[in-house]
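Just the one chain here, the form predicted alone, laid out as structure tokens.
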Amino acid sequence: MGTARQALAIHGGCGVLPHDSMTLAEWDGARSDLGRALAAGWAVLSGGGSAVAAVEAAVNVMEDSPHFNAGHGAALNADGVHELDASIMDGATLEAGAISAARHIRNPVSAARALMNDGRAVFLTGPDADRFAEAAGFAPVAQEYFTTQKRVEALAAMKAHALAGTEASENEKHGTVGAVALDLAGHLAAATSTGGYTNKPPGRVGDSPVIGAGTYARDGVCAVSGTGKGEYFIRHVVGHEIAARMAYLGECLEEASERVVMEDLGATRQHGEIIGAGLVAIDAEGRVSAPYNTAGMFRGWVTPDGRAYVATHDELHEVTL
């Protein structure tokens, strides 16, 4: 298999985002990351590199930002305590690793692809993921490295919201960053890091390091990375979910994400409320999707001429990369 077409895109979490909920520079800093990411992840695949290198690299540099939920200003648990979530995998073998509940891992993805590369296990967990991770030459780092300001109010207005009984917003709530990519021999891979949601319960694990639900790759059909309500990502095992209507069904990759995102999952309802769900995905040909049932969501991707967009909302930003 082979193409001249690469293809590169990322998401770092959708919500309802008002406008009002970051300052200006918080906007501008957001979008700079994004585009920073983008910037990473085509180095590498513009320099002949592979999809599961470009998607690790561009994912690390989301993770290092304290402005998205994975890595440094991940979300705090109950306890006030991090657990992080990542996984990552090659379309072109069905290989895989992920961890999570990690607590001292400063790149959580860059641990999962060391997994999947030691071929022993796709999945580890809790303390053991953290001293394999330390074991393959990842250096742990302090609690306090992945604490920001943000998170810590965050998670005194999720407190809130319980003991008054009302709904706090899916940014205060969530958040998750993932990339996607096609590199230049066809291949494609997908990589999601996240912090989980803010006061989830200690020990809970949602879909981004879930294959299958918010992660999944296959060469040939598409790579997808999902950000929203884990849960649901996992029940509707939403990567594979597109992955088999473009397989078995023949839909083409906008059909198929967005029919998941705004029809199985536009459906259904938490509370009254809209399950909020996005993603991003590309095909064997690089055609890229990133579809989304909230008022906005983290996004870019680069067209195959090497121009660069980032966008929050509506309003798409050309980015130098």
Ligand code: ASP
The other form holds:
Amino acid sequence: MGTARQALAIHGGCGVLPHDSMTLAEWDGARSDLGRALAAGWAVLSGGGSAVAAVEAAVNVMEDSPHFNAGHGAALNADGVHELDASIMDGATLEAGAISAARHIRNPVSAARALMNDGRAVFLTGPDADRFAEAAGFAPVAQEYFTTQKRVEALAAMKAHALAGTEASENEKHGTVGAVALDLAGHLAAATSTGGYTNKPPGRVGDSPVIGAGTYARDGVCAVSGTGKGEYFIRHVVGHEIAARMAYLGECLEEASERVVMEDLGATRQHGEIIGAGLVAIDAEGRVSAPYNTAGMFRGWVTPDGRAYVATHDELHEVTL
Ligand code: ASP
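Switching conditions: you have the form predicted alone, so give me the form predicted together with this ligand.
Below is the entire complex, every chain and molecule, led by the chain shown above.
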């Protein structure tokens, strides 16, 4: 691992992100919450904490924010229910925890971490995931906790599209949050949390909790957290694909992640549309890559020298941690 230094990157989902879809105050709020998520993760790393603890801390902030599709503010499925997916992976041990279709866990990524530590299973789903979280000490929350006016309106708009026979852009439906980190001990970790996409079929599980697809971390190689149409991340096994390209082809992080997002996924079309995809990834030296093939992606990173940036579209904003 040798020269490894700490580094952190986060995302809050990719998509069209039209400027008029949010008020100026909401854009500011989203950027400031990205900054708070970076600060939370960085506080862990600079205090000598683990990459696993850092990605959990960063994701928790975005789960609690109404601006992103995870935790509070998560998307509603076709039945008007929130079903939440999340996972976390420790690159040092390849241990992982994943939760899907949970309905009452306030911070699903923390339940995923508890499952990873518990060790009896990697992946729990539905009511059993909720029961595990409660037994692990996470007080259940009512569905209303997750609901925001915006998500109620988004579901109504999706249903109207369905009735009218018009297809909403894939990019407009979803969102996710995630983080990747390298700690001072040279260990990598990744975490992802999502409400999936608006009007998704009940029981549908996306890529975010699928280890190797939406989330992957392996020491000495890379950590990856994805956002975009999960079905394609699962089919392309995106996180593992990037790690495999690096490990077996000797590609650098930038080459491998750009190739998968821009070519493998970017060349895939559904109803004439490119499959919207983005991700954040970090390598064993703390280099960060954050490619997306959509108009924008909520994202942020801290470089090994401690400079922090957040962005939604092309322009970067340097932030103080
Ligand atoms: N990947 C998420 C899912 O398919 C959604 C997203 O990131 O936009 O559940």
